[in-house]
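Heads up, the chain below is alone and in the form predicted alone; it's given as structure tokens.
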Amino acid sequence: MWIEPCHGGVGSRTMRSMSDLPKTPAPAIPGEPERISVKTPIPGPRTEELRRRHGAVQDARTVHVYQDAKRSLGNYLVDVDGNVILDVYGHIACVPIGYNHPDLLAAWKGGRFDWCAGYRPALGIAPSPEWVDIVTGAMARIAPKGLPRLVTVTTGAEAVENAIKAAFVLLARRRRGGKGPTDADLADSMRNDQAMANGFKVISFQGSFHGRTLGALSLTRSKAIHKVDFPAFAWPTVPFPANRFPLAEHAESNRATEARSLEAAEAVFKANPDNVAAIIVEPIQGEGGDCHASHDFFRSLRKMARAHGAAFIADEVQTSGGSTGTFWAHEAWGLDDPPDIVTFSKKLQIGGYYCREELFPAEPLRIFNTFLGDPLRLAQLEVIVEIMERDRLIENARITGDFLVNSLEGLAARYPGVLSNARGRGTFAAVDARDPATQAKILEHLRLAGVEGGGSGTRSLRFRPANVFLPRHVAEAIGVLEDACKKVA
């Protein structure tokens, strides 16, 4: 049934007029609609007859619509069916400023992207000067700190894949005395038998969300779909602390589970002496639902790989460019020894990881594959970094996420019975709904009413728009969002 779109909630029960809004330092994106127009039902005709069309040779069942990609601005999504809906999920946190920001296609107008139109080189074997300028200029520029190497792939899942393959590498030699593989190894791994690595273990966190390959599945832990009727290695896992909110009614519970969490994982470390690789961890997990820990929890974690010889690493697939209020979310634990490994994808446009000295291979070729990345998508993260630098945009994303974090407790707060556990930082929010059904039910209200948004976990409602999200934005989603309470309450 079609849900004819209106706005109420804190959009014009709290706010009186543009100028009660927080002041950001992000400009507007010119030529933006000012507001979510919904034409027909969504998904419209035109979508589902692309869904048939497209259906036929490729699965097209998880798609929401079929994207107008050249009307669509800023932060709204406009769809093939004329629908002008504002994007708060942008494309699973893929989308770093927004649609068709006019500098972006600017630099491409300009010629800026002709060294890497022409054709996709294999970047191990001839990459050209301007591939070493970004990465050496920009990619430098945003590298975490301690963290002086880059690899480059193509995903995330890629990232994860080869982050764990080298703290393996690492770990081999040093078990070797510091010695590369022996004659035997070498025969060995072709007979798939290898003695001592076929020992390694990575631990991995209940809820986790690590990527699709087969090393990365055997890490993730959110949806048993993602993973069943697929071999996996016997990697443990410990349980995740997933913060309750607000903080202050639930300290001592949140204590008492992060030091649980501590204490298992202490646990798997002694159980496996010398064969931890690593312990990979979500600054905030993603798919298993919106969890959090606190900064002590993971410097915790991190005195404990490094007091046990493994590599710590960062998946900041999901959390890095800027979202959560620093441009690396793993900046706000306060580390006095950085991760040793540092994932990232989906904003920063490419995959890849940033490591220590130690974790880049001694010998060539074991870390490569053909692509190692999309040099059009490097290119134009350059430019994605220069507009988040000039016009202050993870400043924008710290300004605007608290509003939108308030604007949820707010709604907690008036719908106990339908929403708690309002939580986020920066714009990467979420707020739980009271069960399943009430998350779908709420995410159909807001799909209708012009508000693409998505799900995490069992319950939560997420929020992934772009930097260039603001209050007015927020105030706009809450709305339609409050709307939804008042039909499931």
Contents of the next structure:
Protein chains: 2
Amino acid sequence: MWIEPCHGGVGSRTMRSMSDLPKTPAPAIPGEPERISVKTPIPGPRTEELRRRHGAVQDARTVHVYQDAKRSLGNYLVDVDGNVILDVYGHIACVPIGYNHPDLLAAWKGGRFDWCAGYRPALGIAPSPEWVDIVTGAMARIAPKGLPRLVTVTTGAEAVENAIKAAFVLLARRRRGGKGPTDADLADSMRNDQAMANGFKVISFQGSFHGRTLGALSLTRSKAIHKVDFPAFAWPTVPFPANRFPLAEHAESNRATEARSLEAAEAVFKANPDNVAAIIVEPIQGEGGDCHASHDFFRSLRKMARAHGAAFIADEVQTSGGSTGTFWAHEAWGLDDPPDIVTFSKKLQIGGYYCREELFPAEPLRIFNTFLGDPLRLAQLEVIVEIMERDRLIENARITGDFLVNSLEGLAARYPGVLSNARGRGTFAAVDARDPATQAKILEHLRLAGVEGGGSGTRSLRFRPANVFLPRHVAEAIGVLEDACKKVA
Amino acid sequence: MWIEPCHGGVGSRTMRSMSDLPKTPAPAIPGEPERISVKTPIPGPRTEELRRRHGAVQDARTVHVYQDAKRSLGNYLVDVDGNVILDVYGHIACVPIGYNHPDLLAAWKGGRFDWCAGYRPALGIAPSPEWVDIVTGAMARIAPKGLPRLVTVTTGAEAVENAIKAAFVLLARRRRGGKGPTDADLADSMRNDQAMANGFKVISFQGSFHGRTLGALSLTRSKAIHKVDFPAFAWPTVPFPANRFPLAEHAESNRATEARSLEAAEAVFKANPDNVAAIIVEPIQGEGGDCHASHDFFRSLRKMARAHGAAFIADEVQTSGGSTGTFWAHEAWGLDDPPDIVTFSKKLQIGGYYCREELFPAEPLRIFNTFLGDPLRLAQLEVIVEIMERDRLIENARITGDFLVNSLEGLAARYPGVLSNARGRGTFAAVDARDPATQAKILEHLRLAGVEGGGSGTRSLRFRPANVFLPRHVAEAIGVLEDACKKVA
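Shown: the form predicted alone; wanted: the form predicted in complex with another copy of the chain:
The next block holds the full complex; its first chain is the one shown before.
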């Protein structure tokens, strides 16, 4: 099976009248601004004043704008200069239901989170019953099929670090014929001198992003500035398919690039017999250029991992939470044999992973830390999930996303020297600019015109709006992007 | 200078009448339970029922009790079976002002955290002005002397990972004669094949705990079960001084063990010229056995790091937040030349570190991640700091801690076959049991009698109460511990 076209095909009908917009089941957010309103240059003078003050203590160079936290609503970020900005970036894909959703605030005001107010617990020592209710309730409801076990931590990097640790534990046990560590293994570990474990490897893909702690960073291969000057484990990497879009026009070359990636992966497995604990892959390479692969590709990869006894880890830190049109992006692959581990963070408010029973260590305390997440953020996630279910926000992401990708394709068709390779699943979408300089120019135009966007890889524009992003917001964003195209054409 | 005796010397006056208790400036928490109340075995039937339910999804084997989050108050943890438990462990040292401090709850109810209610931000992209107020206000007020720069992350492990990354960046720049990475360095990094960086090392001490992500775990040397089966960087380790207590009785042998540790550290520096980016040390080894060293020892270590051009990292994840009698444990060392980096987490609610200007990378985005902390927990920390200042809780920890350590010494004197090596700074205290089996028996007695405690290393009992722990709580805990001593004697 090839990538499901989650959009209506190649067209050029980007701008329509409001009555012509696709219908979605998601309600508008009461009180949400009607449109962008730009009052100053962005970043504006109050942002720059705050940046100076902030920059004396923290690194403030990366800040786009300082946000008026309480005035922001729905898809509109309000900055401290009073600019009302349409947000298609969502704090690097972390905003599931927009800003200050009235029902989330009502839950807050109504006391629903008060049990988390009075201290931050070590959840492995003395969690409270409300925590148990959430992990056996909402968290079990959203669990990927076939993965009954849940490990909560705090960030995506910690999710990946612990996921590969679980894979190492399983591989070590298998290598010992089903037994736990020997006394010699324990002694060696205290000297960082375990002959077997130090030979263990995890395969990742070129262009991937899996986090920035040293273990996770050894898997990350998107940008050198993330990695340079830091020691890394000598783990192998495989090229990710260099698919091009629209798919129909490039079917043959895409199949060939996917085949080459699979051959390279197979070669790495063969070159490292008994030492590959896991292969980790993002459903869409969300930082390294929004690279997609076909469902067939992922199914083949899953089979390959099974054949070589390696854990298959779907890193869904960025793709989870519904924006791709399914709660988990890997659902679309139609696997008979689910992934062994699926990681999450970002829209899910804390990090963690789901896994199969056999990836759950037999011994306690091997996958453990002090906080193991944060009940306050997970309690908020419970409400977020309820709102997503009630308002059919995943269906909304699918419908709105189709319209978004279709509109991007339309723009690419009309500005062929500027944009190309429109692609996406749900609202998790992207389009390539001509080159890095054009990417920068377009992002600057978006920013000044009141659209908060972000880059992916060296020349892609990435769309990571909240799941309350509606067709009318698509129309508004595409209008601004079209202006940018005219300018740089 | 030797370790300041922060207690009154060896005595045996463990139990006193209430009127004889030391006076502290800290007020009692209104409504706090007057004493322990045990109604069931601990863990009780409702905890075991919840453990079964919880254990179907998460690892519930490590849970001591399920906590009634809203009924817990001050130093007393109330569990789901209605047991009122005196907490001297504080969720592995994470509870700075006790449970549900009325003024923290008043701030919550009064809307002080409402700006954090409506979404979780990426703090490097669009923080809000309230964040800037906190980091330039309360966080600057508590900053270690000489360390103007602050990096916030989410956990202690991430704090350590990023601290050593900052040290690697600085070493790489020095090795290049002050220049940034070359194109060749960048290309090598994408293949995990940087000849220079892969030779970089960080020195840590045997018995230390620095976290469980693979970089931090390569530094952790407390227990093999944390490390076995996981690949580790081949970084060197040095013995931590094996000091014995009371100090006056062991002064000569303690000086000798400290001298040996320093010689070993010097030898490691010499064996790795130009490759040691940092040396990291806990002021007290809070997981690996509550090992202490003298102020002189740390001052010598700091000088040695300076001489070899390595960053000196004080890992204060567990010791920060006032319980040692100063906000930062390293304050007591009386350094002329401050540490280069001081990490924190636990009582400070989120992870992070303070550092010197030169440890702050010249290039943006090298020390970066999505969340970079959590404004909600930092906003709570701001209130916690205000309460600690107003109620003089650090002074309380000093006074109460003196009484605690003195009382532990008294017990050790009266039960010499059971307890030894009473030690501590402030309430960050410990005493050794005869052997691991005795440690386990005493911890079981404490648990059943309604005292929530924890072990450190293989045979120590660790005290990590909140900073609202008062002499009357010491008296109650010591009474229970004395019963345990009688039982196992």
